[in-house]
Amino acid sequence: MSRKIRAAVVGYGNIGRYVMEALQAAPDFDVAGIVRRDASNVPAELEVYEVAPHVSHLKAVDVAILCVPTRKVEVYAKECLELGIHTVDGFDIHGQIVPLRASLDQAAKRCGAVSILSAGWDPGSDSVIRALFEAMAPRGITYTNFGPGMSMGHTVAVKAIEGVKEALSVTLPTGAGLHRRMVYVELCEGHDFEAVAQAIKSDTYFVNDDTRVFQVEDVETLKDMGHGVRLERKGSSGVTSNQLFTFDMRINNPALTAQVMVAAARATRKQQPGAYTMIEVPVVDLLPGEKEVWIKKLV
């Protein structure tokens, strides 16, 4: 059996933790340990693992699964990479993957290192379905609905935002792949909730779909992890048309991303140094064991 692959869990939020329930339950994985701001402050279920607040404390990391809000990223992925530790990240603001896979790509060229990212389920697994729609049929349209659910990489992103005291966002689908954010906030005493309205339906996060900004007494009533997802494409094979293809999930929004970010985890070492999106990874690099296995099971 070859060694296991030794991950450290990189912040310890709600996808830190579902990380590290798939880190468990994973064959060929041992966690090297848990990067945390406060190093001091170690629940008891992490008292058996080592804590640090750096990476850099940390003994043989093989990859860093980065469980960090989207716009810091890049600065976690960049050191990790230039100790030559492969990283996997949930980045989710599709409209700017290209600039940061390119510069992903080349730190990590320059430090011989692997760097997955946006891998969660959308981006992430999500995005190989609708690459395996477009090749089955080459011309037609695609629609991605989301939800309903709660949209974690939104509610980090309101949370981020001045006067804001908690908040959830929550996704509806309206159809054809158009969305309404439901936005709920309590807000910290002395903050208009005009201002603080504004500022969310103008974040990027936001400014494209239909917002709409809600004042709440307690976030924490509200809150349900549960999501979903359903792709949609009808189009043409050669020139047949009338070809319709659906994809349809119900999810625990932090469990799924958690479990993907490990996949591509295992990924990391079987990549040539350099950047890579979902779509450019082979899928039974994600699985653990011999490929020749998964070919017989699968194929």
Given for the second form:
Number of protein chains: 2
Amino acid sequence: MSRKIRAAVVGYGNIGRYVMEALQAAPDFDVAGIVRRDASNVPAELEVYEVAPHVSHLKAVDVAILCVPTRKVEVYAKECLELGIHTVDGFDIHGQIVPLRASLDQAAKRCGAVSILSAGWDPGSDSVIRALFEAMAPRGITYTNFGPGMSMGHTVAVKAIEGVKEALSVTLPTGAGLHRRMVYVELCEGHDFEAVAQAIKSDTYFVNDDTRVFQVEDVETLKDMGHGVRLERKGSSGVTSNQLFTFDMRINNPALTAQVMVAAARATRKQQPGAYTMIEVPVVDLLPGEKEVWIKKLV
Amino acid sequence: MSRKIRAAVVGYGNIGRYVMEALQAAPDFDVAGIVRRDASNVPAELEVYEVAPHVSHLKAVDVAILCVPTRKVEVYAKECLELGIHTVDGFDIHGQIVPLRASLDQAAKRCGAVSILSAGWDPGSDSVIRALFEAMAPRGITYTNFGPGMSMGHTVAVKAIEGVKEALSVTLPTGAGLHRRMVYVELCEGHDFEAVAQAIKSDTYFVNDDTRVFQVEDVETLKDMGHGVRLERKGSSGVTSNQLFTFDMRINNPALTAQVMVAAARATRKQQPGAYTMIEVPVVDLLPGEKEVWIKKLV
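Please move on to the form predicted together with another copy of the chain, as the form predicted on its own is already shown.
Then the entire complex follows, led off by the chain already shown.
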């Protein structure tokens, strides 16, 4: 077996913690270290690892797994690529993936490194399935139905509204790619529920969806990390219609995101320099060990 | 747009007919011709095409889509590769894919061509999903449940048994990757049903499965081309258990096989010389046109 892949975990929030677990469970990775702004803040479970304020302080890093807010991905990725370190991120603003890829592709090629972007579950593994469905039935419609599960982006948007003390936004699928937003809020003292509810419904995150707002005593007791998706396509293969495809998953959200990022980190070592989305990476490259073993087992 | 891909259809049986339809429906293919042993046998729908007894008689073929019996794939593929023509096949004997790949890889590399093998739905697109599931939850079990649908291989096995005039073997999933075989037979005059049923149940194709045999007047009225599969995986991402994944499809069997073969034919032009299974090919390469358009639409 070839030597292990040395991965740095950049950012140690929710996703970073799950990435550490996935790296520890993987047969082919060593943790090169964790990058935290405040490197003196070392929780007990990280005591056996290098913790540094910058990836350049860590030794012999092959790949950096960027567990940072999506808007900071580009800056962090380029810093790593300049050092010749491969990168993986979970960039999740669908409309901005093409320009980010172009930008990272240039940096990666200049530095002889590989960047795999948007390597979570959507964008990420869902994208692979959508592309496969498209190839299997080129004419038709694919619906992506999310949930039920907590939406991080929508929850943050609610928390930013005046009068909201704590919030939780749950996404429920109502079919054909449409969603209902169930919003649970704790109010700040002296604020009117109806006014807050109206402000939420008028927010750009919610204005196009069926949004229901509920006042609760304690948002914390409602939270869980479960999420799901149902991808559906009905289409034609050649001229034969009514080909029906469904992909359904029920998952712990950050655990799957982290696992896909770790799999993508493995795949960085098998691509030519440049930036790639998940649909551009052969799926076998996501798996450890010898290709022939997987071909025998899975094909 | 770049020039169209010139595809030859080798073999014009059930799959070959559906491949023709898929090629005609595709925006980026031209039919270079059809190869039939008896090239004078030209059905009406092929009159506008070249029909030849050998692929070498056709002009400027980029890729040959081999719609031939699985045991003849290797010979036909090598003939094409020697001519510098890429190949796609639907080789479906799971246990023999690794050696076939090794053999075709050598031929393909020597001739500077590309061969994508076992490019149907199982092996094929199902393999891609099994590999993706494995990457998403590295510990766990995947069950492949086939049907309900007609099994070609099992039907042929029944027809070979003495006393059987016509037959149909339907595969029904009974869960956890196990299957029941429902076998419908027309008997030849003077044969005993119980003896025939016993012979079927003792056949290597059936001996390990729950097999039920029924005598019918007319097998033909029971046939349809519908088939299905349900892939299920329950596993762990990192150390987080109970990650649940399901892929389900209900399809016209030869139409999907043909469509996947045509998509793979497209992908041959984007790989380095050599032989590949579907899990080694980036899914975006299965799609026509510009990569960036698909990234924008699907990722």
